[in-house]
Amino acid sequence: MRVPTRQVYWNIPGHEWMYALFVVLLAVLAWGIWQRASLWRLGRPARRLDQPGRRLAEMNRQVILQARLLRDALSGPMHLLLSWGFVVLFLGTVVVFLKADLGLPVMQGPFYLYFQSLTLDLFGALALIATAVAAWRRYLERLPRLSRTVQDWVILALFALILLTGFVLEGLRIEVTRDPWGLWSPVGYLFGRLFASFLSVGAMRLLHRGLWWFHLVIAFAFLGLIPFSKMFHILLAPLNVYMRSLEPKGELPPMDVEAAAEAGEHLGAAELTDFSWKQLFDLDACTECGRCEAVCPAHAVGKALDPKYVVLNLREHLHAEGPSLLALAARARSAAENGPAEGEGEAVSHLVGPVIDPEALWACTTCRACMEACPVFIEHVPTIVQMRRYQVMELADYPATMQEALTSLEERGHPFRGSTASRLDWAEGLEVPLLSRLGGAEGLDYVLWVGCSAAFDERNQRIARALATLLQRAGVRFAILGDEERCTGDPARRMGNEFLFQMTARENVDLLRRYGVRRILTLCPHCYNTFRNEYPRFGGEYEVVHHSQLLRELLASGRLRVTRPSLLETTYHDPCYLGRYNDEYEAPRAVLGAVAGGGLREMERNRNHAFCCGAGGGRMWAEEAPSQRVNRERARQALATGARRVGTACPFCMTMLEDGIKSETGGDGSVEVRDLAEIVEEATRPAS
């Protein structure tokens, strides 16, 4: 009985010339990769190769299983089929190499039938279908997030041609050789039958020989284009996933401001060389899929920011200016060894203005939706904040209202410049204990960190009163810092004043250390995130609890009992700094489930896909055109649920959503906005 197999390079005399072309291909690939890699070396050091176990696990989930991509019901499977079709067909080519060039007996028997014939055929067919879907989405459906450049067309056309000519070659070989195992390649077999219906055997032989060389050339052309096109992500995307940040999501990359100033370095990113090598690597890893653009709240309301083009504009700048920067670095090394050349000085190519629109830079709410959506883990927010740092700390060139907020934070300990309230006004009549009078935190369950918005905003003071009332009702032992409390520094860090943030953080850590504070309860997700993820770097190690988490615990344990459940249907808005930054989605919903008898109606964009309220990243203190207000877009999404109440768990979100709802409804009172603490306080009031 014959062993299933086939002749390699059937009908191809002189196939040895293929190896000469292959050497040229390797040289082109190596040169292209080296050109890109040399540009990444312009960046500063970054530690991204530690903890290989964690990195490989995430790489398996995101590269092999493509977890993020599969969130999209159509594009996800399409990309999965394209990528795995590419991989499987490449492995099939490797098997041919092992047989033809190393003489290994691999292309025979069941392996030949099941893998080299059937599997390759089916994966090739699926990849061809996926290519057609990709073309349809880009050119017929015309998804706004997808570009339609000549490069896009060429890449899709080449990939489709490679697949189609591969099937035709397989079919012609099967027909001419009367391959007894031809049916194991069903798609190729059908192509063969089609051509046999109108071509002679001799004509099919000639067509096969010419098409084989054409197929080889376009396949090599496709591979050779990789380092010079967006297809470079085939190589870079897995590496970028592997090198993703393993620091807490809520911590912005710190910088040593004092050391940078002493060394004469820029405070933040003024030019490309101020970024880390990983940030420059990000630029080339971008797939241009536009998922970041599609979820950006600023872009959705027509602002100048488009996170995709922040990356692409920086990439274009890197490729245009990188070679001259490399030459400048080489001259600097030479000058260090031999002394500077006459007339030679440092050239600085500023980023904000020539490359990045200043309006785009300040439109970012740092909501992290772009980073959550990116399938290759590009870090848009740290890159934006790095450029903000230079604008703020060196140029003092940023929006006037943000300047006023930071001036107030520096002088008064909070960013609400026009406020006349004190940090204790909200607690009038509640007999809330002060930590200074207790002498320390010993014996307390929590120190309640009220936060600036709940202390100084008249509307949000009601949230603080509601929470304090609930804590007293449940018998929780707590105290506040009162006038000793100051801002955590979150607005300063997000706006770019890293120096002010670090000074504030150290002062707060020292204060809390003096009182022996170990457990902190927060109203504000921004305070929660800062204490939980950013203060540990400054020696502030605390058990940090958000009030939604404590309320869930108090309701579940019976320390708070529902006496008058609300009958209003409620929709819940996920604050970015509680959800995407800290993965807390369940506690608020558990609280609402316990007290809201009217039920919970989810917005279309919820949980990790939630739409920002518009307050983060310093936008709370920025002027906005009425037609470009993120809070109004989020209000429309809330109103679309038909719920009569919008619940949230963040004072910033409260301010933005209440304003947005009033704007959209004309202030008719048909829909109310309430914090979880207010909803629970009403539902657990003792029966009169």
Given for the second form:
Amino acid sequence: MRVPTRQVYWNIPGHEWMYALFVVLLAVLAWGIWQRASLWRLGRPARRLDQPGRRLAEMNRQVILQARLLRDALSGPMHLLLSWGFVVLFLGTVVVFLKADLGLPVMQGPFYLYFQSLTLDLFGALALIATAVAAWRRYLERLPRLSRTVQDWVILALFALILLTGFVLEGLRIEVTRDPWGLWSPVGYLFGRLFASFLSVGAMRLLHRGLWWFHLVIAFAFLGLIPFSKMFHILLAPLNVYMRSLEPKGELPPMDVEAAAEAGEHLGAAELTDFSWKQLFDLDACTECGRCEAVCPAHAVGKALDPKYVVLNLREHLHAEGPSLLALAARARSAAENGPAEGEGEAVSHLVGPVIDPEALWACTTCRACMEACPVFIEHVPTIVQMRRYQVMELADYPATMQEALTSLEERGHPFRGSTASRLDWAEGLEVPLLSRLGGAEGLDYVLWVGCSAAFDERNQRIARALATLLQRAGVRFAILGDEERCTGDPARRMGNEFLFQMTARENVDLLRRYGVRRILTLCPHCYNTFRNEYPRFGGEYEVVHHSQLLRELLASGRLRVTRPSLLETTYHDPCYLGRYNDEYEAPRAVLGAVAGGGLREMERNRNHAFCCGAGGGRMWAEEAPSQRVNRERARQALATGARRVGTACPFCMTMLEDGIKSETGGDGSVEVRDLAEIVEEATRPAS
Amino acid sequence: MPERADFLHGGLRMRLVVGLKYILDPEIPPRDFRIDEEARRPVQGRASLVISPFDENALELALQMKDRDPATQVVALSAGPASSEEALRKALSLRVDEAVRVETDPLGEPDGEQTALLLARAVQRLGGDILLVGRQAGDWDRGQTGPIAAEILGWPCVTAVSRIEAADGRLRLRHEGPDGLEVVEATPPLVLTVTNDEANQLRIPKARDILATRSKQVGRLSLDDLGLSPEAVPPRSEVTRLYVPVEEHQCEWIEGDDAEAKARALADRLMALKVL
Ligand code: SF4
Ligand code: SF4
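Mind pulling up the form predicted in complex with the partner chain next to the form predicted on its own we just looked at?
Time for the whole complex; same chain goes first.
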């Protein structure tokens, strides 16, 4: 029996010309990649290549298995098939190369039949179907997150054409050569039968020859476009996933403000060269898929912010300005070598204003939904905050109400300008011990860090009261700092005042060290996140517990007993800084499950997909146009569940949701908003 | 003594002196506000000290004039204890040209007249074309310092100024009078007391400038430097009693079967109390 195989370059005299084209392709690719890669050198240093094991594991999950993409039930499989089709067909071409150019006997026998014929055929067919799905999503379903520019349809059309012509070529060869193994390529075989039904053998030969060159040229064109289009992500996405940040999600990249000021560097990002090379790399890695845009709460309510265009506008700016910046840097270097040149006025090519709309910059709630959705792990929030840093620390140019909050934070230790409450009002009549009286944290289970919102916002004082009552009820030994407590600095850091944040952090770490505090209980996810993820860098290492976690424990161990299960159906709103930033989705649900007899109704967007309440990133202190209120949108989503109660675990979410629900229901009191502590306090009240 | 600016003939090269008082935060929550009746002064406790709000407005006006004409010099001046240097540091972080404290420790807590004398003498010593102060301090609210300093200096005084514009070698001042706005034209030397306005909220310092102030010095002037002695500056007023007034509320329910009966009962009661 003959060994199954096929003749390479059948019917293609002069196929050697292909090599000439191939050399051109390589040159174009090399040039294109160099063009882009050289611009990344404009960035500052960043460490993104350590811990290869950990990086490879995640890369495997995201690039080979495409875990994040598969969250979308239609686009996920579509992309998986397209990308896998691309890879498998590319490998098939490599096998041809091994045989034709290196003379290796790889294209024969069972391998030829199973891989080179059948597998390739199947992957090609699936990729063709996926192409159709992609076209449908973009042009018929018209998903808003997808753009419809020239490059979008050219790339899609090229992909479809390459696959189609490949099948036709295969079919024609099978027909004309009467290939005995033709059925191993079922799709190609069918195409062959189709053409044989109306073309003579001679015509098929001729068509085959012409189409082969066409196929070759468009395939090369597609490859050549890679560095010049969004298709660059084929190369950059895997690298970007590999180089993603391994720092805690809740920590904004720190900066040494004083050193930067001394070195005459910009504080924050004024221009492209203030970013790290990885941030510039991020820009080129964007696939323009719009997943970030689709989940962005600010975008959803019609604000100027669109995270996709934060990336794309910066990218465009990089491509436009990058080359001249490189030339400038080169000139500066040679000037430094040849001694000081004539005083070249350093013109800053500002980002905020010409490239990024200041309104967009300040609209971000730092909710992290975009970063959670981005399949290539682009880091929008640090980039946005870095631009804020420059606006705040160097220009002092930012919304007035946010300025007031930070001035109050600096002068009075809390951002609630104009509050007439004192730090201790909430505790009146509760006999909560003060750390200053006890002299230290020894013998305590926890120091309860109340946070500014629960201390200064009259409504939220009830949360602190409920929690303190619960702790007393369960016999937890705790104390508070009272009027020694100050803001953790989270609002300052998210608004971009890194200087103020660091000052505040150092003072707090000192204070807590003096009292020997090790275990901190917070009722605010922002405080929780700051202690847990940001203070370690300032020497503050604590065991930090959020009240949802402690309440779960107290309920499970029976130290709190449910005496009157609450019968209201409840929906739960995930605070961003508890959920997405710290992956705590289950403790609050367990708490609600234990006390809420009425059952839990999930909103459509829950857990890591939750929609922000609108308060983060300093937005708590921003003025909002009534039609663009994130909290009202979230309130509508909560109301859509039909639940009579909205539970949450963050005082900022409380303020936002209560206001949102009030506006959406006309304040008729039909739906209440409660913190977990309040719900549990009511459900575990001793029967008397 | 620095050269006096030639205001009328040489353009607007002015030297502005702004008086800053560092006071107990007026936004202190009422619950936390305590008074030491013995010492007849408020207790600071954990409350912060801040620049008196109208003085902030005065500083902002001066800085705005410097924005418009960079040749303008701004001097921040505070008469107070060492702690007031914090206020002066803040002023430095807003890029005033000089910051000077008049040491008041031998005087205890100077009253308005004493402060006016100290500021006036300091202005004479430091040189200046305009002295700007808040229209009244956010703690005692007496509003004497500016006008008395003008007396001592022998300069005209415009009170409750909210905006300043320079026009044809003169200053156009917006004065907030009881019946509305007045625009006053004046030429330095002048004393201005400043009131607040949405356009003169004090700007916030930039982190870079805050860092830069670390290497800057606050100048100091002793009574001696001003040619004064504690005896020469006696207080002209004395606080004899300081207390938080106690408000008493009494609540009484007016009974009645319907609105008319209640109204009648209310009217009777008000007449019995001699309110009506
Ligand atoms: S963090 Fe949230 S608000 Fe900011 S850009 Fe991303 S999705 Fe939008
Ligand atoms: S940033 Fe990420 S999620 Fe947004 S469009 Fe680009 S690749 Fe998609």
